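Listed next as C-alpha cells is one chain, alone, in the form predicted alone.
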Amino acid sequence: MHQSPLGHTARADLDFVLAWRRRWADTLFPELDRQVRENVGDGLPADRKQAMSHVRAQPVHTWFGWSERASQKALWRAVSDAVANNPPILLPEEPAGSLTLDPDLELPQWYTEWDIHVQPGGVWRADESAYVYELGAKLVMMGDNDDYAFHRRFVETCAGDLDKPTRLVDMGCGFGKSTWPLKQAYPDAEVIGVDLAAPCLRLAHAKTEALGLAVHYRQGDVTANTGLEAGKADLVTATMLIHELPQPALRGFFAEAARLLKPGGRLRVLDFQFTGDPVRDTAVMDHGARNNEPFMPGMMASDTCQMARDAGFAQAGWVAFDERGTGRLDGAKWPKRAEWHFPWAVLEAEMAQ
C-alpha cells in the first residue's frame, strides 16, 4: 500500500508550509532568545513559571506562538488535501508479517479527546488518518526525515548492540516507522509493533510487507496490558510516545515494559527531555499547549527515571540526542544551536539480571 504521487498543487501546499515552519525555527525563535538575552540577560528565573513570564512578555513573542500553532493547522489542511486527492493504492505482495485488530479495544479517554499534534480527527479515526499521520509526520521534522534516517540512527546508535535477541517490543509504533528498522537490524528476531490505533497498524503492516520484512502488528493498550506474553523480550521501545501519556498511563507504560522484559532486558524510549537553556526550555514547555499534548509538561517535569526504578527496572538515565546524524550523545549535553529543534533524548533502562 503506497500513495500515488503529488500534483503540483499539493507539493506546492506542502512547500509553503514547510518553508514556513523552517523560517519559525530558523529566524523567528532566534529572534526570541535573542530578545530575552538583551531585555533579561541570562539570569531567567529558576522557576519555570516565572521564566516562561519573562519569554512570554518579549514583543516576538506572540508572532512566535501564533506562527507555531498557525503553521501546525495549515499543515494538517494541505496534508488532509493531499491524501484526499491521491488516494492509497493496494498493493498485492503476499503478506509477510501479521497483523492483530481489537475490534473490542476501548480505547482511552485521554486518548481519543485530544487532536494530538493538532490533526483533525486523530489518528485513530479512519485509515486515511494513518496516511495524514505519515505524510504530516514529515514535515513536522522539518522535512528532515523523509527516509526516516531519524528512526534508523534511533536504532542503530541506542538499540544496536544486542547479542542475538528473540525478540523486539516496539512500543506506541504508530505507521512502523521505529519498527521496521528493528526487524532490519535484528533480522533473525521476532518484531512486534503494539499501538492503539488500527489505522496506524494496518498502514505500518501494508509498508513492512512491501519492504518484505516479517513483523508482527498487534492492536494493544501499552500502558496497560499489551496481551504478550510476560519475561520475553530482550528490547522495548517506544519513540515519541511517552510525552502523549497522563501521569496513570505513563507508570502503566513502565510496568508493562519492564513485565515484558527478560532478566537484562533492555528498554529505550525516544523522547524530551529539558536540555538547560533556559530559553528553548521555557519554549518547550509552551509548545505542549501549541501542539495540543497536555500531558508534555507533565512528563518532562517528573522524574521518569525513578517512575522506571518504582517499575522494576534496576537503572535508568537520559543520555541526548542529536537527529542530524550522529544519533545517542554520551551524557546529557546538546550541542549548541541557535534554531529551534526539540530536545530528544532517549531514556535508557535495563532489569536486573
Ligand SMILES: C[S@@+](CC[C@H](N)C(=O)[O-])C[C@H]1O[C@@H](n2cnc3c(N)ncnc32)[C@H](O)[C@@H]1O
Second form
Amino acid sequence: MHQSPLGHTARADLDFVLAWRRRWADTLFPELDRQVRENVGDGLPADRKQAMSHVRAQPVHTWFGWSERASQKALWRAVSDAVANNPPILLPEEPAGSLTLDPDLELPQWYTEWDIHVQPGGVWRADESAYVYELGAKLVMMGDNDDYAFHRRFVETCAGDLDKPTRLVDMGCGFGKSTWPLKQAYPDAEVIGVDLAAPCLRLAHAKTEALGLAVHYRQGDVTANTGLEAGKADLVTATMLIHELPQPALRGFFAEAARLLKPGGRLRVLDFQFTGDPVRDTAVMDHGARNNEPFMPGMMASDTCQMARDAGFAQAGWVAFDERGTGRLDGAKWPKRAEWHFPWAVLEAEMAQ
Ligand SMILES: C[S@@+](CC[C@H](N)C(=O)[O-])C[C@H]1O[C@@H](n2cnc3c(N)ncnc32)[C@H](O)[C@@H]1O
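Provide the structure of the form predicted together with the ligand, given the form predicted alone shown above.
Whole complex next, starting from this chain.
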C-alpha cells in the first residue's frame, strides 16, 4: 500500500498551506499575545470568560481567527486534490490482524451533522476520507508529527509500564496511529482499535498489516456498549477523541471504558486542557468553534475527572503533556512557548483493585 506520489501543483498547494499555518502559529499568535500585554497589561480579569473578551477585542484577533479558519478550508482542498488518485488498498493474503465492520451500525447524529475539523464529509463519509484525514492531520500538526512521534511519546511515557498486559483497547482509533504503537510496545498483548468510521478502520488495518503487526480493528461506538467483553482489558486509551464528544456521550465513554477494564486497569486519555494563560485558553476555545469541533469547549469546561469517578474509576487526574519534548510532564505546567500550540494533557484514571 502506498500513496500516489504528489505532482508539483499538489506540492505547491500543500507547501503554501503549511507556510500559512506556520505564520499563523508563530507570527499572528505571538502578536495577539503582545497586543494583550500592551493594551491590557496586568489588567486582565481572573475570570476566564471576562479575560477572553479582552483577548477577542485586540486588533489582530480578527486576523488571527480568520486566518485559522481560512487556512483550514484551504488545507482540505489542497489535501483532497493531493489524494484524489490514491491506489486501492492492498492487503496481505493472510492478514495477521482483523477488520470487523458493522454495516448496520447507526452513526450518532451528533457525529454526522458536523464536518469535523472542517473536513468535507468528515472522516467517515467516503472511502478516501481516511486518506484525506491522514494527510490533513500532518499539515494540522505543521509537519511536527509526520512520523507520529507524539503518539509514540504518549505510549512510552503514559502507557509504557504495564506488567504483561493481555488486552489493550484504543477507543476512537482513527486510522491507527494511536493503536499500532501499543502493539509495538506490547507485542504479546491483544490490541483492539475501535472507531465509528469504516474508511479510517480500513486504512488502519492496511497500515498496521504493512508494518507486520496483528491488531484487531472493529467498528463500534465507544460511548455505548462496544460489544467487547467486560473486565478483560488492562489498558484503555483514547487520543484526541474526547473533545469530539457531547456531554452525554462523554459520560458514555467513561462508562464503557470502566466496563471494559479489569480491576486495577488503567485509562489513559490524551486530549486538551486549559493552560491558565488567557491568550492560549481563548485561542483554544475559539479553535473549537472555528474548526467545527463544537463540543471541545464543553469538554474542556467540564469536570472530566469527576465524570470518570462517577463511572467507577477509583481516582482520576490530568497531567500536562509536552508533545514535542518529554511527553508526560508529571503534573508540571507546559514549558513556555511563544508560538500557538495545542494544550496537550493526559487524563489518567485507575479502576480499584
Ligand atoms: C481526531 S480523531 C483521532 C484518531 C486517533 N486516535 C489519533 O490520535 O489520530 C477522532 C476519532 O474518533 C472517532 N470517534 C468519534 N466519536 C466516536 C465514537 N463515539 N465511537 C468511536 N469512534 C469515535 C472518529 O471517527 C475519529 O476517527
